[in-house]
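Consider the single chain below, provided in structure tokens and representing the form predicted on its own.
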Amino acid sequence: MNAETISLSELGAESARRATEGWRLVTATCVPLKDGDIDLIYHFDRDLVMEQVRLTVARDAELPSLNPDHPGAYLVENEIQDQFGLRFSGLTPDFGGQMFLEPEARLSPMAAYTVVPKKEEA
């Protein structure tokens, strides 16, 4: 597979130029890796031509939503969000890690750590 890296700034624009010229998004693969960090790459198409972009992140970082650019990303993304523990700024509907967890799940299934929900403020 050959991907595009590019930098967790470049993914707002990377997203934006992507549906401008009409790719479409057809999924995101998340890939724990050793050190830590993971692995996120976008499967795009277009004119049945995938093309892939690679980027690598903290596993505490938040990442900008897809969904402005391409609508089917909330699901995908909550996904993650359940399933590795990332988050998604500008994330709609945002489910909060809880769209296959019940909501007492302590861990993320594919996650190496515990997640623990935010308390809403009384």
Contents of the next structure:
Amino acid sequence: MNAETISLSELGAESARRATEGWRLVTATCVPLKDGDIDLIYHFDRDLVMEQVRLTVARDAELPSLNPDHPGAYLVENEIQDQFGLRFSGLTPDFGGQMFLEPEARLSPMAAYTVVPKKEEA
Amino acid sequence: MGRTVIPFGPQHPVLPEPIHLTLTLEDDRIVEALPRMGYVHRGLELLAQKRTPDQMVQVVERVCGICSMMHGMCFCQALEEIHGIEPPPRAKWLRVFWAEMHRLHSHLLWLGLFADALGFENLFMGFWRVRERIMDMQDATTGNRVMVSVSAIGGVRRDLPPDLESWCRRELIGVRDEVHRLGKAMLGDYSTAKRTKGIGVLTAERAHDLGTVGPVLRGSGVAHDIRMLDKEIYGALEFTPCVETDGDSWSRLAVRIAESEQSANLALGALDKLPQGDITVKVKGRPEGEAVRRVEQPRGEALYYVKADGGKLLDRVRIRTPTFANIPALLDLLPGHDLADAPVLVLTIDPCISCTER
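We have the form predicted on its own; now please give the form predicted in complex with the partner chain.
Full complex below, order starting with the chain above.
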């Protein structure tokens, strides 16, 4: 499988470029690595040609949502939030990790470990 | 104007699948729709880290009952890519034969349910009666009516009994003719047109932006079908995707009727061109590497990502099912329509929540 590796800071520009050039976001795949980081692979399609973009991020990283460029991205991003505990900024609608999970769930089932955010002071 | 929020599903008289939507209404008009998932989630992707690749074939075949063979096929193709092996030609053609039978019985299932949702109980029974002939063929050729379990890494697990070939041909021709007759009755009906024409219009551009797949995308005029990539088999069968251009519920219905007839022809073509030979190649060693494969399931493009590190178990299996890709389009379609149209609109994406909540 071929995948172009990019950094987190390049993701926003890459997403915008792909949208402008007519690429469709097929989905995103989250792959936990043995060192605790996470590989995030974005699959894009244009005229049945598929290309992958890969970035490696820390488990508590916050990523920009691709939703502004690819309006269907929110569903897979919410799924990743639920199952792996990653956070996406600018995600609309944002289910806050509760699209699949119940509100009382505090662990991300697909993650080796979960970073639980601190409760805000009342 | 006051707003009313109502839960739509997971249990609903018109829906066979436990989809759950939160609908916000102004009077009878939907102004917002949000999904709620997890009702039947089974964590099958996580199970991949506890099962061997061979055992996982059985697991992924149970992602969905209606397109189980295609899930198994796509997973096996990804593993074959990692192993660097290619199934024998006979296995490839047999996969296409059973895959098209699956598409046909999936579409017939949906056509029956859609007819029932519109109030045509007789038509519902007609489509399901024809579907039984496909189930009989699957039973006769694989030993199972629904979960045919023919997929294997490196080929297929069963061969087609030679004495059944001519019977399958006769049955497929009969099914094709019946589908044509019933489809013509459905598309020519006044009530069907009233309930579907101009309802839930999705433009080609919006469908593309939302990542829509399958008959929903092709109903919006986009000739996108993963089968077009398979030059060896589908190229030899001169496959071209069925497309409608209006983007409404009627177009999505018409695409599925056309595809049902087409699948019968493709399965017949696969029987005609079925070569002699082995049905599997031996897989040596443990998989190491990663692969991504796509297949065109009845509801659209499915994607499998598989990663293995040479160990006994797989590192990661990721499954993106077509219904998951079509939910953004559904949520985009619903606002602006009456609540009474919601069941028809939900049905036109042919939702499979079993797939979505894999």
